[in-house]
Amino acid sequence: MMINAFAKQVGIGLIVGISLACQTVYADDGKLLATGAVTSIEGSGGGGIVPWATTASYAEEGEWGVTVNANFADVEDFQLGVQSLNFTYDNRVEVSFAQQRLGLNTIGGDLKQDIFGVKVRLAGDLVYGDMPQLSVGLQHKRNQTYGLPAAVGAQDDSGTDFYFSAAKAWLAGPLERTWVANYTLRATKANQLGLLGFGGDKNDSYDYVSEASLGMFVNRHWLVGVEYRQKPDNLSFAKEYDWRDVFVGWFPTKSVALVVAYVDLKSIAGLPDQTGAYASLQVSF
């Protein structure tokens, strides 16, 4: 019963996320609107559930960017809080730190995880030239409350995800609209992002999973698109399913961005029909 209650909270909480991001960016207006993307649920710059090859801020060559993010989700008997800090330099390097707290209101207590991230742009540019922007990154995750993950079969309380991302924008794409696409290949052992530990009784080796985002700008301020994220399946007590969402983003200025989405996570810890809403509000100054 405790596991089922936890699973329900994880499923609902990761479906509905409301994030408030307050950014301080030391940069000029060189980057185009929305090319700084937003902040993913693991603290790295990108989409909602997928890290992108882009760096987190609007900082250009020779400039520094600092992004502070506060995230909160509150659904029924579940609360998820995430705070993260990003430093970017030269449109080349991104360093991030995130803290996740999953409150288990029904059974009491919570789960906590720290995530340390590094991303480096290798080559290319999101907008200019023919080559896509190419980046490599890692996310080192440390589960601070390992009792429940261990009880369901997790093998480790910490793990490191490695990923490669490629992103490209087309200013005059199909339908005479601007399009943006990102593909990420991730090596991971994480169960439900690491909130249920790393590795399991079923599999304790790295899995290579694909993640992708595709968006179309209706105009320069409105973006519609989809995301898809494959997941490893390490625990025998319940199958872990892939995630997907359909989103709408509004970028009125470089200071404000609002994203809402419909998310389908299939089944979480044996509980089916895990669908719902996601919202993200980002404020830059």
The other form holds:
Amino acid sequence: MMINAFAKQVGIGLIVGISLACQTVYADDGKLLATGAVTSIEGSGGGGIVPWATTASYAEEGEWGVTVNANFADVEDFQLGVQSLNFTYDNRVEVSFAQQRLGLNTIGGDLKQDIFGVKVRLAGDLVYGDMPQLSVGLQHKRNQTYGLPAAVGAQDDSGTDFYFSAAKAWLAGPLERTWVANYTLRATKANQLGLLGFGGDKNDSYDYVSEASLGMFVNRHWLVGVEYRQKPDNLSFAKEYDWRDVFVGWFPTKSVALVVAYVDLKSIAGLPDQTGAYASLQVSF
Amino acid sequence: MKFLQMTLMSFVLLLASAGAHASSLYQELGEKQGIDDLMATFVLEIAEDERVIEHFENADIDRFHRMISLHVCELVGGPCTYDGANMIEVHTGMGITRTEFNAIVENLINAMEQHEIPVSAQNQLLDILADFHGEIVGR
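To test you: the structure above is the form predicted on its own. What is the structure of the form predicted together with its partner chain?
To see the whole picture, the full complex is given below, headed by that same chain.
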């Protein structure tokens, strides 16, 4: 089911990508290759599981950009499918909308939520100057399947995450390669991204969590890296664990980016050893 | 433990060898002749780029090529002395945008690819030239 849904998403992405390549669309693409990064599972521009201080797409000062994205993760007992749309202006403001669906193989059924995101670059630049690129953002999440979350102790069917991010690229870092690092501090009440609701019987207040990514460009088109995401732990029925992944990103052109990763989500809802594969496709306009 | 030590050792050695390379950027770019040739390709890339060509319409291309070759030669540690105007003076009144600066960077990358400059040397040159972003953009 999920594979089909993903195939459909990728299919749409590919068709969009191909039609883009065939037309002579003049894209606003003033940024350098890969500096728009990719799109995270919550629809915000970033890595795979972490939103970055970068704004999505290749829109520079005074330019507009749009990305269409599909993400998919397949771990032991769950499958996460995400489709998102992201608008950016001026390399300054990013507005995103994402729909997540988590398929519960073992338990049966699925969990869904919608995420509305806004991010604003405050200062600095990813590539130029000494100051890192600094951004603030929020992700307003609305759970569409609140029955199960409520039953396991969630306190709310919607919630808003607030985050601060700093990102920097070093053009000639160690090994004379280009490196990129991002740190994100997030205030959240979301259980498993919000798919299990917000707040819980164990804790119903905001937690501050740290998220970080580090990547190295092997050349201009290939990025390898790692990510770590701390998680809150609000529900007493099952402990929530931090997430991590190792990824390879491919940026063949400014129109398309593809990421594959190995993700380790530890134990989710009491089911242990949730490791598996992750893939995402981004088409930029 | 032994494995960890060896991994760390080889990583340190790798870093050290990368560090040793840094001093020979001038050689990696093919010294004076290599830089002259690379800059010639770079200038041609710019001339064919409609995003930025307007800024070069009244430029003396031969002089531009000579001066930028000299400047790059000096910046990468070569035996050259750039005696032209500084980057702020050169670009004041041009109103170079961030997009245009990036377009020029892409032209340089294309030129370096054509000359098969290794990624490590490309990155070092880009790193040196990126420092001028603040002196060039928005003047």
